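First, one chain by itself in structure tokens, the form predicted on its own.
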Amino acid sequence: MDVESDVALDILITNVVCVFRTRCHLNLRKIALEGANVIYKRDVGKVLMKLRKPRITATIWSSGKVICTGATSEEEAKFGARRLARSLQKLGFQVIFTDFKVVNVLAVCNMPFEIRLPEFTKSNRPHASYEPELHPAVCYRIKPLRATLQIFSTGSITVTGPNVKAVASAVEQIYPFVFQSRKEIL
């Protein structure tokens, strides 16, 4: 088994976070009283609204800013955000769906081998930090992609990045490094 051999790695996207603006002031009390699947957090000044399909949770502020979490793809996040904006329109607000942006993508990838973390950290010192007393994973940052990877000894890698493309290229970049530090199978 060598680094150059094509290995198909499944990258499972677990969460996509996106934001959009409604370009109008939102009356949170009205949303809480008339909306469906709503939790009003008056002390914080926000409303949580859940959609069943796609399964997302939105945090709505009175300024008109909305953050959606829980989608499993960028397309699903945009569809869910548009559905949420439509449900706010049905409550009587003059909502205009603008400034949509995917802010964060969380994904999990499993390597077909286990990884020796101390060896991996020593060979990738400026980018990798490993504190086994604080956290069981190596934190590896790729600054140009704005991606952070949590690499576990089991071969499981959790990737956080600004979009799906950055997450995929982060996994492609890290594979040769983790391959060098893999545990040999006896």
Given for the second form:
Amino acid sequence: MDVESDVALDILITNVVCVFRTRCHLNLRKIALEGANVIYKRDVGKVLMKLRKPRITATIWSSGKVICTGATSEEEAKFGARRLARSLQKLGFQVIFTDFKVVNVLAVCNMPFEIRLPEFTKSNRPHASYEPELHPAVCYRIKPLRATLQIFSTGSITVTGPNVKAVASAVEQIYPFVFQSRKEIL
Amino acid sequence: MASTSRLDVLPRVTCPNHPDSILVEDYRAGDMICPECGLVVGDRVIDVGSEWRTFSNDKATKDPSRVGDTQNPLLSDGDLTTMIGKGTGAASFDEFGNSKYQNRRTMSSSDRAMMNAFKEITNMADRINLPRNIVDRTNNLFKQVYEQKSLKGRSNDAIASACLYIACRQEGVPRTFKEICAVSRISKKEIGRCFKLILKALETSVDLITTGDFMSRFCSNLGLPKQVQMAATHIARKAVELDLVPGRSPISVAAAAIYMASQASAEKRTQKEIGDIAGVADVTIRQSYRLIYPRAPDLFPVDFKFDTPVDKLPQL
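Could you drop in the structure for the form predicted in complex with its partner chain? We only have the form predicted on its own so far.
Shown next: the complete complex, the earlier chain at its head.
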């Protein structure tokens, strides 16, 4: 039952969420009228702007706070955020790109084996929680990393964490446990 | 002559011959007796027995030795409140016919919400005939959660329903979320959310549900004989052991096992009927059934009497 530490597992980052501030009040109505590719949600008070190049959706608030979702890497998130700030600048606002922070990273990983979920839950009691009636996956929380992993019986694992490094180390941490409860192919 | 012994911090009196012995109190006679030599040391102890004597053939429903309602000191904050009751005589009504002293003094406002919740819990439990011990456990859980105040924003009914679910689980007789939904006005989603929050708040965990927990209930609701129930339990357990149904909820597996067992016996049940009882969609039963069908001969118990042989089982 050796843990193969040199197995190359592909961790695919599917979503990176980041925030930044423009340090100036934004007139949402003006953005909605003059901007390209925008959706104005007047009832909530925000504007959605979708970019094509890095495929990004940004939620813009009138206070100047912007949330950027849909990027596939941290650098891409930064490019997209910068591009967005540039387009707001072109609309005439005195935009200053500050407080850029990656808030959430969502990644998917596939194990080459299937996993026995009840066995896994029993051996990882406080961290793992499994409610088959509510969700078919085991929810495993790693407190020090602030990462959450959803482990499915097919062997695919969804990880969410504060940055890409945390996500990678979360997968590394979970591998031995998951390996113990794997389903042997006869 | 019943005597109760009380571990007193020794009062002023001790037996002169045995100063170390703990005196036994006989409350009926009002004495304190030394157990070594039988000397009556203290006397005229105030009798704490009941003031009135009630006889077993006395059909009077009120017991004159009791005052007040049954206390719930463990749960409520201490029940010592006074209420002004409704007037009985003519003097309690003022000129217009309204009663004087109208409001019955609001009692224990701090636990009003809690008492309301207890009532709701009792109602819910009553609808599915849950025994008293589960209701008590639910009340205890609710009290703990309520005092912690970490789930304060959530609806009390939702927390009560989730507590009921947890209590059933902890007592070893889990009810499905759908069953709890049926007796509560809260949605399954909200109960599920509250359930996870409560486990986190109380820092407890619950055991995983197994297929066997629900067999007896579902089978008796469907009117299936004991043989079929045992067969279904066996099938479900085997299916989970052989891991033929990975990722399927135990309820769905149980429902499919019941379907297979009932179809093989004289008491056949349709997927729709089973789905209705178990709270599972009939397509779900179909899916799980398809997974266990290939290994059907291995899953049945050895001594099962087939009404319909294994190869004639319906294939969906």
